[in-house]
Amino acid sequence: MTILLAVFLLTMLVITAVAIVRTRDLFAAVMLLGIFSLLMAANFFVLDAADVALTEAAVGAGISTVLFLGALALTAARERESGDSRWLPLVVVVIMAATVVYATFDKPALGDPNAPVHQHVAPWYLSETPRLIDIPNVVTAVLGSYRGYDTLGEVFVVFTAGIAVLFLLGSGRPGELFSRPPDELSTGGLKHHLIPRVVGKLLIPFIILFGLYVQFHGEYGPGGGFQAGAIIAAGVILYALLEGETRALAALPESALKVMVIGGALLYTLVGVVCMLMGGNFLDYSVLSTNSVAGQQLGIILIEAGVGLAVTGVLLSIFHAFAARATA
């Protein structure tokens, strides 16, 4: 049954991808991209990669779709016809697809317990996490504790990428692009699409609430700061598209976003510094409490909060910088 469902999802992925390439309606293309991401998330879930599935749904179907909708406010409703030949791109795609399919022949069989990934450190993580950290979600334990250095590096990659994008797009005055209601925008946008506007207003509170749930429930199920940050940012950007960027900036002003970006990265780093000051190693949360297990849990909660703040702040800052530059 699982194999049949996986084949069905893969078939739908191919059909959706072809539809995305063929459609000339940009709004339809954006919606199809969101569907493609949801199908990918479902496929990851079938493969028991729940955390990856949640990330794909949050980033692919969530934040990316909302950003594409924002970009539609600056474009025409339909793709412009091109006279360029499409044979070369088609040949490149076919060659790459054939190469990927050929490479899969050397991969272990799906679910093979003797696959290298199952013979390395994964068994140790599964056996020792209940004793050392005592949280059900081993993925969170790996990313937040065992590989805390890696996750800290990822946070600073997001932080640095945000700064770089702001340097590139940081011209113009914020609050101009979406300061008018969607039905007054002169090009594209959501003015001709009543259903997204009505449904969006109903869903925004639940999007934010779900983001908070994902943030603080990552120890017990799929989730964490990266997914939560993307979900919350998607909700706020959707609010900007529907109600105007001015209202979005009133709810979360630029000064607050700067605090979130810098404070999130600093919070993660300061947790490691406090661990050293208390006699442990950098990011060794065991010393944060008299009970080492409780210290590990406290440390993971704190660093995940830092990740969520940084991701939310960076994504929203990029969106507002993009909006300001578009009307500069």
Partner chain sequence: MQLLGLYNYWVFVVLLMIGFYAVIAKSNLIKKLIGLSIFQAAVFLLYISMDKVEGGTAPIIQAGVPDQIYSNPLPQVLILTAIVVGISTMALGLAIVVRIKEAYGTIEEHEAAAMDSEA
Second form
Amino acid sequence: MTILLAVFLLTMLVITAVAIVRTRDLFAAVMLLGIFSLLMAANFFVLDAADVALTEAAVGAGISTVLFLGALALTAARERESGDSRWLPLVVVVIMAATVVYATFDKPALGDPNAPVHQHVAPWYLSETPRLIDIPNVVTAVLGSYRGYDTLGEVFVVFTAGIAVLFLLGSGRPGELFSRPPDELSTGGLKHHLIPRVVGKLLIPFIILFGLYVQFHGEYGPGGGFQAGAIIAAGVILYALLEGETRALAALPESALKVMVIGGALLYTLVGVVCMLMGGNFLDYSVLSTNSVAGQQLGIILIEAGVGLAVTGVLLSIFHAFAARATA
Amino acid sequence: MFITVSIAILVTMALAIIRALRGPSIYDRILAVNMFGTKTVLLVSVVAFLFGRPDFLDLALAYALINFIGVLAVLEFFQSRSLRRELGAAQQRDSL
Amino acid sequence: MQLLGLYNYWVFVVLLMIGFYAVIAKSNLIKKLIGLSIFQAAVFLLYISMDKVEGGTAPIIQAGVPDQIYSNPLPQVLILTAIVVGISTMALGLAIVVRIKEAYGTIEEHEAAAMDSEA
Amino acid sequence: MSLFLDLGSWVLFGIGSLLLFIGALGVLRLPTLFTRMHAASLTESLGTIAVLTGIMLQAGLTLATMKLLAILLFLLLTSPTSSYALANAALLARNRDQTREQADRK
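Having seen the form predicted alone, could you now give me the structure of the form predicted together with its partner chain?
Full assembly next; the chain just shown is listed first.
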């Protein structure tokens, strides 16, 4: 059954990808990219990766569409004819595809329990997590504790990308993402948008609440700082879309966002440093408490909070940077 | 029994994709994406029970909450773009 | 059935090449970025395909089910962070495209290149 | 008891699947945008209710049912709203095009 579901979803994925590349209307491409992301998430879910599916859902459904549309509003919505020959790239791509497909015949089939990837550290993670950390979600345990260095690195990549976007687009005076013209021309705009505004504003608290649930329930179910950050950022972006950038920035000003970005990254590093000061290794949470299991749990909660803060801050800063550019 | 429903949902998803590919207008595509989002929520809910892990409904909940944002952003984008175009046209008429 | 087990990898290859084609053949910079994100998605798909264990379930340990097989958590951790990193770097790419549009007035690579060679 | 629940689920799943399929067929086959939107939004709400209620009958009184209830509630709020916003935007765009055409003809 899993295989049948996966085959169907994957086939739709390929069809959508071909359509995305073929269309010259960039807007249509962004819409189809939304479907692509939904299909990816469903496929991740079918392949047992609930955490990954939740991340894809949080990022792909709202934020990535909004960012692409923001970029389209600032550039162009159609792709022009380039006149270059398409045959050379097509030949290159087909030859490469044939080579890699030939290589796949050596790969273990989907779900093969004897595949090399399942032999090395994974069984250890699965068998030792209940004893060492005692949380049900092994993905969170690996993310926060066993591979804490990796995650720290990823947080700093996100941090750097956010800072770089701010350098490139500048932050400063607030703008509207899709620059609205003066009021007299948008006659009746707000009146006609009464229903989306009411329903949207009703939803925002639930989105934030759900984000917090994902953040703090990440040890027990799918979730964690990355997903929660994206969901909360999506909630604030919804507010900005409904009520305008100015009010969104009044609710969560840019200085607060900067504190969140820097504070989140710093919190993660500090947890590591405190571990060192208390006599352990960097990011070895066992020393944080007299009981090593409780120490591990405390460490994971702290670093997940840092990740959540940093991701929310970066995603919102990026959104505001695009919005400020639109009216500059 | 969950299998029957999931197959029905998959067929619906395929039909929605055909509409999204065909267009013709942008609004048709938005309609298809919106419909596809709802179907994904249903598919995930059904599959969560099919696999016997109902605690994974969080994913469906996330989509039910967030999918709305994409559609609103798209509509806002078009509204402001056509208004801006009108503004540009009005300015052109004024300058003539 | 054996071949169906490789279907995931073939889709990975096809998606990878569709993305790669968009990056090398399209002149529009946003289209290149869209191609890059398809490319990225293909890599995610490869990793997640490797995590599945037949008869397994997501690696969230269920109390009271001692003999449950769980899928591999490691690829999931890598891809989970990669998705968020991916969207931030994509935003960086889009920001660069916006600046190119402001500097050259176009987002078509060949037009910008032509302006450069004239100057 | 569980026989009745299963029976109820089957009936609801049948109704739900049928409605979703009819809606999708309408979206694919009907001639204009507004008729397509009509097909999608009318069938979608009842189809969603039927499918999610069917799952709820199977889940029994657990946390999962509460989550399903929340999903149903959010879908019932957002889905008509986005249909409305979409129809509104499409209608405004069409009216604008028409007035522009009239202005051009003058």
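Numbering follows the first chain given and starts at 1. Note that the coordinates shown come from a computational prediction; the quantities given were computed from them, not determined experimentally. C-alpha atoms forming the largest set that superposes within 1.5 Å between two forms make up the rigid core.
Asks: Given a core-based superposition, decide whether the C-alpha of Y102 shifts by 2 Å or more between the two forms.
Replies: For Y102, whose C-alpha is compared between the two forms after core superposition, the shift is 2 Å or more.
Asks: Once the two forms are fit on the core, has G200 moved its CA by at least 2 Å between the two forms?
Replies: Yes: G200 shifts by at least 2 Å between the two forms.
Asks: Rigid core fitted, then: does A161 show a CA shift of 2 angstroms or greater between the two forms?
Replies: Where the cores coincide, A161 shows only a C-alpha shift between the two forms that is less than 2 Å.
Asks: How many angstrom apart are the two C-alpha positions of V18 between the two forms, if you fit on the rigid core?
Replies: Spelling it out: core superposed, C-alpha of V18 shifted, distance 6.8 Å.
Asks: Aligning on the rigid core, what is the distance the CA of V91 moves between the two forms, in angstrom?
Replies: Value for V91 between the two forms: 8.0 Å of C-alpha shift.
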